[in-house]
Amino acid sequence: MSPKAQKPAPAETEEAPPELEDLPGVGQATADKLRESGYADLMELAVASPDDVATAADIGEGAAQKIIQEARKRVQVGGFESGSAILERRRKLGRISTLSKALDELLGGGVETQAITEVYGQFGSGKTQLGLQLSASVQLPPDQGGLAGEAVWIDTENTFRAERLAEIAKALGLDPTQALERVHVARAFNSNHQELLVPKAFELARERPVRLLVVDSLTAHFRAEFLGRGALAERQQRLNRHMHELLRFGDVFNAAILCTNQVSARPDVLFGDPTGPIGGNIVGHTATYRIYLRKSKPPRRIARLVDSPNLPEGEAVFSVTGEGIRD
């Protein structure tokens, strides 16, 4: 008599990620309202403000604060941690190559994810060209300086050129048609529309592997619409909120944020150059890395790292060629 066949052990299954409804105080109706407002998972909820969540879910600010605190516990965000743990996490951040070795070295290896990199300078200094280069580079595999991802481009000055991106992509060995399909462009017609496009980017990034968000340029609409000292406070508040939403996008999707910025004609004591970035301290404090671009003998440009939490100030010379950014 043959021995009785043993039943195979049940296959191990991965624990499903927690849903919004798993949080105390979040019923089906509240969860539906949160999702409609763009809070699709616990990470997005954990990095939100109580006021925004209260408005989205039509609940009190105290209740929203409790929900956010519980979400932070579930995804382990917002508590104290050791410096060594932070160092280990930072080693996992992604970087996108600019295809210029000198510029990459200035930036510590490339444009960093979960950070805002602001580039400012006069017209023709290479700001938009850098954005186009990164939009192509981000599609490369990690061993070639990319993140195997896609890009979102918020265009406020009608400067995005698909034919230029195709040219840069072809030089990288990418199929130009496919490369263009992986870059999602929206024209912002005013500052309010510009702000509303960030939640749209959240929606897109939940469906596509978006690892780069470009805003070209950050301040153009705000500068044109908020004129005079009387409008300055509102302009700065709106800019502050907009930039923190961009930072939240970078944190949630481990994406790099590149913002180009205009300059104003005022003395800049740091460089002895009669230009300085728009946006004042709000932009200066919120941007993680600030890079000043200026023209040199064509096709060369000079990039100066003005501000960084961990990198020394310095300069790099790069070229804007037919193939894109190069040394």
The other form holds:
Amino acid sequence: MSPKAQKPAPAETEEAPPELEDLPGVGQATADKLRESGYADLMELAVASPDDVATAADIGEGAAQKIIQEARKRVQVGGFESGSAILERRRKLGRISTLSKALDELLGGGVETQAITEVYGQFGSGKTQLGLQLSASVQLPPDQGGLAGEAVWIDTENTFRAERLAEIAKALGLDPTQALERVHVARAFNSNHQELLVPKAFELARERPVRLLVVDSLTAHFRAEFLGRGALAERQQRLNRHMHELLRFGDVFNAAILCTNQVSARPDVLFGDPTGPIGGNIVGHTATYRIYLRKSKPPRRIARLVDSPNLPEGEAVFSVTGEGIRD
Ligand code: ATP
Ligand code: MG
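Starting from the form predicted on its own above, please write out the structure of the form predicted together with ligand ATP.
Entire complex below, previous chain first.
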């Protein structure tokens, strides 16, 4: 399935959902292993790849394929859908306001759920600030541009600043202490740890109403660890898998995924563009929306929507102020 193909809708029924153990071929041991790897319900299995499930449960790929097919039948995922069903699912999309009207408009009304939005740009271009703003905005009620939700933040470079988040939240009229309680931050020490934090996020989102997941930065560890041409194929493969796990999170919880990415000073080997985002085409093809940020006359920033399945390319000017992102 191409990364931008339609993804299945999250399960909606409130009746007791079938358990993993209800699937033929899934015993207690397999169910336990699956849960440990973050597959807690049939929906999550239904949208997984046989390869991943085989590794998670320590079973053959054929067996994994059968389990996935069975899960798909039970939660009615994986067949053809009518256009109206797809439209109905798109109606459930949520949007989180960036608090800049111009930037929201560029994005078709804010940062979308069930999608990955990649923001790339130089140091100081406002990527982390945008993540902090959204982590506060997501907590607002829907009529104020939020989703009354919480945020998960995967921090790879130790750049999450609680004081800054409190300041931004306060400017929105939120209680800063409460706002900080609603943002769940984990520091990722290397790329492998970063990947393992995604199943942790799944666990958390089962308990809390998480509607935003920020990965800041998506590529820093991968870039530092996989050096040279020889390591490139593996790096891209790992990044690709990581992003698909993130997308799965977005689908299952109807959450927005924001990934930040630096531009490489030297041409990225795959991208060949001196200001290209790291991870080049792999990241670009998996992200649903790509935004290129650049600095303008302070405090202004220019955002360019580079790639979108349904919106025109364009630019928006916004500011990074003491209160957060504004026009
Ligand atoms: P990097 O690639 O280094 O992570 P970045 O794109 O994440 O960079 P940010 O940290 O989002 O960059 O942006 C930092 C910039 O945001 C500062 O240079 C400053 O211009 C602005 N900024 C940060 N905090 C404030 C504040 N409290 N008031 C006004 N502007 C601020
Ligand atoms: Mg940053």
